[in-house]
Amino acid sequence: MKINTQKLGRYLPLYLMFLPGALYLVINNYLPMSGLVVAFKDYTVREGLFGSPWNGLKNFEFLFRTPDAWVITRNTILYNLAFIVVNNLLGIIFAIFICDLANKRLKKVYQSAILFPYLMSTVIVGYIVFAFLSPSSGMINNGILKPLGFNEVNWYFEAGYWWVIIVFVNTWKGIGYGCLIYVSSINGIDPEHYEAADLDGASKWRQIRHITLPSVTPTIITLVLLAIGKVFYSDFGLFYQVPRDSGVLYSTTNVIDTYVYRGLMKQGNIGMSAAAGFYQSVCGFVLVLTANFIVSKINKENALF
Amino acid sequence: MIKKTATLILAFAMMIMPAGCGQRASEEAAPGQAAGGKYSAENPYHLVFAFPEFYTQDDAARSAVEKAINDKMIPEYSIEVEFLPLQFSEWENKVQLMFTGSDELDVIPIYFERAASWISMDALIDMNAYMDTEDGAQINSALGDWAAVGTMNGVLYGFPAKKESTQVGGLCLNADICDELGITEKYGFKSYDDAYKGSSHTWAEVEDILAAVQKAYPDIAPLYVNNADASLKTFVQFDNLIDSFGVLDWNADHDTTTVVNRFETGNYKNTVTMLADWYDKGYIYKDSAIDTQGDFALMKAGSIFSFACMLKPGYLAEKEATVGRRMYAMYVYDSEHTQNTSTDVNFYNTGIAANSKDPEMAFKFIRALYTDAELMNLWQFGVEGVNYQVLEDGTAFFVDGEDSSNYTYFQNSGWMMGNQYIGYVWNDGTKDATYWAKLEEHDGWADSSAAFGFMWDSTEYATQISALNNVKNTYRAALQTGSIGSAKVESTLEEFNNALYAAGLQDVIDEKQRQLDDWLSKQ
């Protein structure tokens, strides 16, 4: 007991400077989930949050009631799967690519314009994206397809093309902010393990996969559980506004957040709203806990926790 | 230990939250007494009355109208008007979010597809409390057939913005265009010349124009056709019973009480394959099933001929004003007599939320905004003299020296709640003050569906609906704007109707068909 005294003596001032982001965490992320229980509730204003009847799982029927629900569960899991996979290994490519530049002024320069994209809002991505393929005055039918030759492709109604298509953009503008974080971990890698390496007459190929690789595995651990954490999630403005809410495309489009967009847009249901919400947080936590538990297993130190 | 102690924390959290937000729920459970008598001059009731805005407001001129406007209606109501000016993009959802915290909110705008959640999760008042009253006499007479309109499932939630609600389809052209190919003198269109008198043409002629329209100008798109589902309505009509899962079909039969599916219906049919026929031949813009830019940005930068559009009188007058462009209206339509549905006039209403600490008196207040010229003027055009002027014809416009680019107060919106017709006509440079009466006569052209004042109340079918709308969703776009091709348009349909009842459409349908005839047997 006594040493316990000590030791709270000793990191007082450690767990004051914790205070306020504490408080802030419980506050902001603790307090409103006991509103969950609205997911679970025949909600109405006059009874409130908690007062308002139970109506068990009804509120979760809609998720599931259409062969929809394996669409969209297939959609988002496959496309953040893909995204994690693409975005971090493209990330950490550019990356070496980048640090491995002797011109400084230039890395900046690099490095900025590959970051560019990612501060773009998805409004103006799908414009972007428009302009390249729409069916009127796209550049791609009417500056490449018809001059070579080739037939008309009518993008919009042509679903089997979407995933390369959403992947492709995803990676366009996301992977400026992968490349960052990888930048300044490879940064912080000891040169003189380079030296060494020179010295030895280790190839850059050896370098890399010796050095560089093993040194950034925990950050990509990181990154990988973090966005492990949102597969369950989706930008909305990549799958809503980009395909411009296209019903042909569905098949390949559709994820979960566009879906109780759609059908609870006109309605304002609160209950099922909550409902959506609430399927989305329990998957992703059980996926990073199952993620977590891998990692731990295969090396304890990389863990998150 | 530190651990522990965290979790007790946070367990203890838990449990006061619960606590202190039932403690709020009871509060508001407590009855509101109602008593007309309470209030006076020097104690008036504190209403707050929500709005969305369609033009930017000046702050200090928006208070000084609130201002005049108080000056008028605490002797005269013993009612202090407090104005909450919302966001027309996200007024629904600022006054679903208002219902559950504790806001003061007395009169608020309902848009007709949040009706039925909004009056079951018992955010709205049953008005039917207040009709027997004297107020509710006058709105009875201001409103005649249309007061009970607002009414689902026994509950009177909102009274319909007294204005024309017939709408009439056709066609928007190209004056020049037309003039040049001597498509004017053909079918004899007018400058201005948009008042609905009986008759129209028909789509076979507007086949022979769009034809002759791409035969001159291959670069330009010779029609346009919106991708809401509600420009299906220019081609072809149902009572869609809000929400369009199971309808009356009422081109085939306007008397028809028979609930069926929209989307297997002949009609249905033969419209979307006219109109794939149409997209086929490059007679429709290619982008309209995902067109954001909507038909008058694409009529102003020359990129269409014409767009479908519902038509009445006054109508080119103001969209030439937007486009920058002459133009003429074509009217086409089957029958002389256009259709008029619950949701129609229904689209937007006046109600009570259950917020308010006085409904009696809110009640109060919104007769007014259909009996009181003078509040209506003030809420719509501001204080005369300050903000507008009457001019000699008896129309409003702004004071000397104000227009629409440097005015300070300017709402325009009696359309989407009050009454319209008792303030003055906005003499936008195209109006005179026979407007309304000239609204009140293209009204005369509808005759009402069989289901008119039927609200269908879909509350136990949240599931369904919110189902069905993605299926729907999934393949509308594509049929109603012909962009499906005429090759699919049959296999489509098939996977649309059979995703539609895979989604519990028949529940739907029937429990509609139900509603409906409880309703008709009331009547």
Contents of the next structure:
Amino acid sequence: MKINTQKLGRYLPLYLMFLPGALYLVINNYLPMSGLVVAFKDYTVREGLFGSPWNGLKNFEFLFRTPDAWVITRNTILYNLAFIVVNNLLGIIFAIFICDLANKRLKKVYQSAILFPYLMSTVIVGYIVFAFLSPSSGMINNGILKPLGFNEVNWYFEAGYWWVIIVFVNTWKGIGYGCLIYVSSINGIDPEHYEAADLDGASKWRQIRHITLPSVTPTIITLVLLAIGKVFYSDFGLFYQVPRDSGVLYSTTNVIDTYVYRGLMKQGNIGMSAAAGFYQSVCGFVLVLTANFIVSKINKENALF
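Can I get the form predicted on its own as well, since the one above is the form predicted together with the partner chain?
All you get below is the one chain by itself.
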């Protein structure tokens, strides 16, 4: 195999630009994969990664034979499905509203405002939520419920409310990222399509239905497929910091990631944590392949691969 030195010299700057990203990918994503063996070992720090004895699938048995296995799996899947639907739906709606603004300066203000919560630490978000839900000094109890004559609610001891609270907080914090991606996709649509639709007398709704939505469909599919790959993962801070680790709320806020963290902190079971991570990765990989296969059967052009 001969190396074309002329082409190599021509594309050398591109290779050099690619090198830092490639090194980061190898170091951060591929080298740690050797740690997957911990999921099948009775790991101890003294004996190390490769010296610890094998224990087969016992770590997986410990993870899934617990009485909480069904609860944490159900919560993880249902929350992520809700996040996918709500965040993408509202992201598209807000993106359409922002792109329809004629004032460019106001458009930038709205884009910055909707992205700002996404850049905030989950710890800060947890304190903001506590400022609203605090039983003694919270804004909802003292500023809304009391003046209207309703009884105060001890939010951190009422698990039934947290299905809505978690989804709302996640949407408020995360909608900006997807919204800006949809804004970029909509801005890339040829304006002549809308001009032609105006000449034909098409209403705004018809323009959205027949021009905007079909044009952003590939972006929607890509974001949904990427989100499906993380259905078995959860935003740890959202489920741990925001509910303030209240044990009363575990039935609605306990997910795989928080369960593994608590098990690791209380029992130091590193093997079980590795087994959970391995299980999440395999399930996410299978889900992405399945979803992409379904999309490719419907429309090959919209599939990722």
